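The form predicted on its own is given below as one chain in structure tokens.
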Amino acid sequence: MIKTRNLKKSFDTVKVINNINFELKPGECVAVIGPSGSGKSTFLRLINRLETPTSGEVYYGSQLITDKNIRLIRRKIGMVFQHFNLINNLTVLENLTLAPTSLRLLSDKAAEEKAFSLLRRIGLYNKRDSYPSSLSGGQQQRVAIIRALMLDPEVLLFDEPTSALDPEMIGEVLDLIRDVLKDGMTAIIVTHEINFAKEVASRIVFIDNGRIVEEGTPNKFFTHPESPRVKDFLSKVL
């Protein structure tokens, strides 16, 4: 479903990403880890064209992502942020709201239901007009995590969804972001939650310096580790 080739991103002289070929098929859980400013986030911005690559590809099926087809393909794929980016002066519902209704997908009566819906599924219904200031921060990130479902996207990309969260309101993320998955949501998360990468990932991949490392199932990557640093890595995380 995304394919990248060659794919490099440099600011001013600093490599962030340094060729990565990468492709994900559909129904995979690719769970991206490594240690921190080493390009994992970055390299999901520019799969979303938040980033412009310095050179090289992204792919979405056969379609090669450009700026000129991006809001299109978006619609497609999902992105979660570490830092939730709801609209702090629209209420819960109506950040949900804005993004179908502006591009014409659902009426507004459509767009209700579907959100009522969805805040029914994460326990938030009585929330609903409510400003996002007024709710945990647990509580965004399962609006935010909605709020991406909204636009029923076939690629879900989260940049380390619990980062920005206390201990005690990870669990509740980690809860929805299992229930999705469930749905068959294909997905790429980039996070430091290593049992919950082995837990839900088809796939590891380890990235440092910009470099993918290594990559594999979960089983065989945290059991028999190839590379020195996936070695030095896991023995400090695990």
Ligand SMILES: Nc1ncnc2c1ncn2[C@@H]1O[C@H](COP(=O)(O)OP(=O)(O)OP(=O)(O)O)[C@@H](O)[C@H]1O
Second form
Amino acid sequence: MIKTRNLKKSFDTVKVINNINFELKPGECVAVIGPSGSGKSTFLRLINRLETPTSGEVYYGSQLITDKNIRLIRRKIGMVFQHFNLINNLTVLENLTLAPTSLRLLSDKAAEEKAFSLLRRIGLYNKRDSYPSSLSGGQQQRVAIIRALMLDPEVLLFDEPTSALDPEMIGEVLDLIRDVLKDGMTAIIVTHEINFAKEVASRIVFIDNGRIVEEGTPNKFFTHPESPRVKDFLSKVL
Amino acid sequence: MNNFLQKILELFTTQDYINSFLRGFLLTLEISFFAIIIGLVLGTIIALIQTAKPSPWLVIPKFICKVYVTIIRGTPMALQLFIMFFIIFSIRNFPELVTAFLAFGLNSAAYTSEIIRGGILSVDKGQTEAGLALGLRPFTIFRKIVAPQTIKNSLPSLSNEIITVIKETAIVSMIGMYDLNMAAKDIGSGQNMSSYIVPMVVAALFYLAVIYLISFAIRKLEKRLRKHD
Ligand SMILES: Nc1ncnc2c1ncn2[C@@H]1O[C@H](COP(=O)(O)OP(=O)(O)OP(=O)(O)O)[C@@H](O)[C@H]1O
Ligand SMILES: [Mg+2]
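Having seen the form predicted on its own, could you now give me the structure of the form predicted together with the named molecule?
Below, the chain from earlier opens the complete complex, with every other chain and molecule after it.
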């Protein structure tokens, strides 16, 4: 569904992504873990071209992603950011309906209906006319997740969706992600929540210094890691 | 003191004086109004060019904007007015009102562009990225996300700039135009008033009233835009 070939990214002279070959199959949920600054966010952002590769390619299905076709492809790739990135000057409802109506995928009425039903699902229907700043972090992130769902994406990218949250709000957000993923949604999730990764992922990818150092099923990855780098990392976080 | 009050009374009861003041006041308002409009429109265009993503065919426009802003901000307004008045628009019969509001408008555009540029740059990058990730067109992102937040961010400084323009127009009296400032001087010096202090204080109150009204209106607007903070 998504494939990267010899993907590289440098900022100035600093190599941040160093030749990543990766494939995501439909229905897979890949958890990306690794130390801070290893390039996990950059890798995710290269996939929907929020960063342009220095060299190498990204494919969506069989289609090579370019500056020209990325806008249409982005509709199919939902993204959830670490800092939620709800639009400050729009209400919760407007945040949800902005994309489907601007892109003329749904009528105003249909978009609103859909937003209402998603808001009811997360129990925030009564916040529909509030501005993001009046919501808690957990509520904002849950709205951001359903905003991504408004376009019926085929893939979801999560970049540390809970690491900007107060501890007591992490649970509600993980519950929603779990719920979204349970019907076989294809996803990549960058996370520091090792236990959550273990639970929802079908595959773990460990990135260090811009390279995939090791990957495998959660069971194998956590119980029999091969690389010393991973062993070291796991001994610190588990 | 008695004399002072008497003069004020005289000022507001003599038709000639009232006419002079109104004539001056009207010119001040006209110059200010058109200058502010030009400043906002041209300033916005300059800011958009300066903050646009670098591209080959924007190299020259970006350079021109930079030079323009540098020159305008680096030279006195009075000098700019003289140059416009005595050199560039010294063509016979060119209306002096137009020269004046062009001079102030072109000056204000440089400052306004800096304010708006700052406003655009202060919009969190995450806001734009959220729009991009949803597949929105750059223009939609600008219209629905960046522009509203820029306006909100820039409003206090824009209010300042508008006030500055109104006050600065007083220097048109230096090239002999009959604005509010000139009216005060004229009334005070000639005719029977024989007092500068009274008409000048009255002129000051006129400026104050206009500026107070404008800042009040903009503060109201600001409050409304701030409802989502
Ligand atoms: N726009 C940028 N300009 C310059 N350097 C950047 C930029 N974005 C990221 N970097 C650098 O690239 C490296 C990798 O960053 P990235 O955010 O991808 O790491 P990460 O694995 O997501 O880290 P974290 O766990 O802290 O989120 C870091 O050293 C970072 O400073
Ligand atoms: Mg990151």
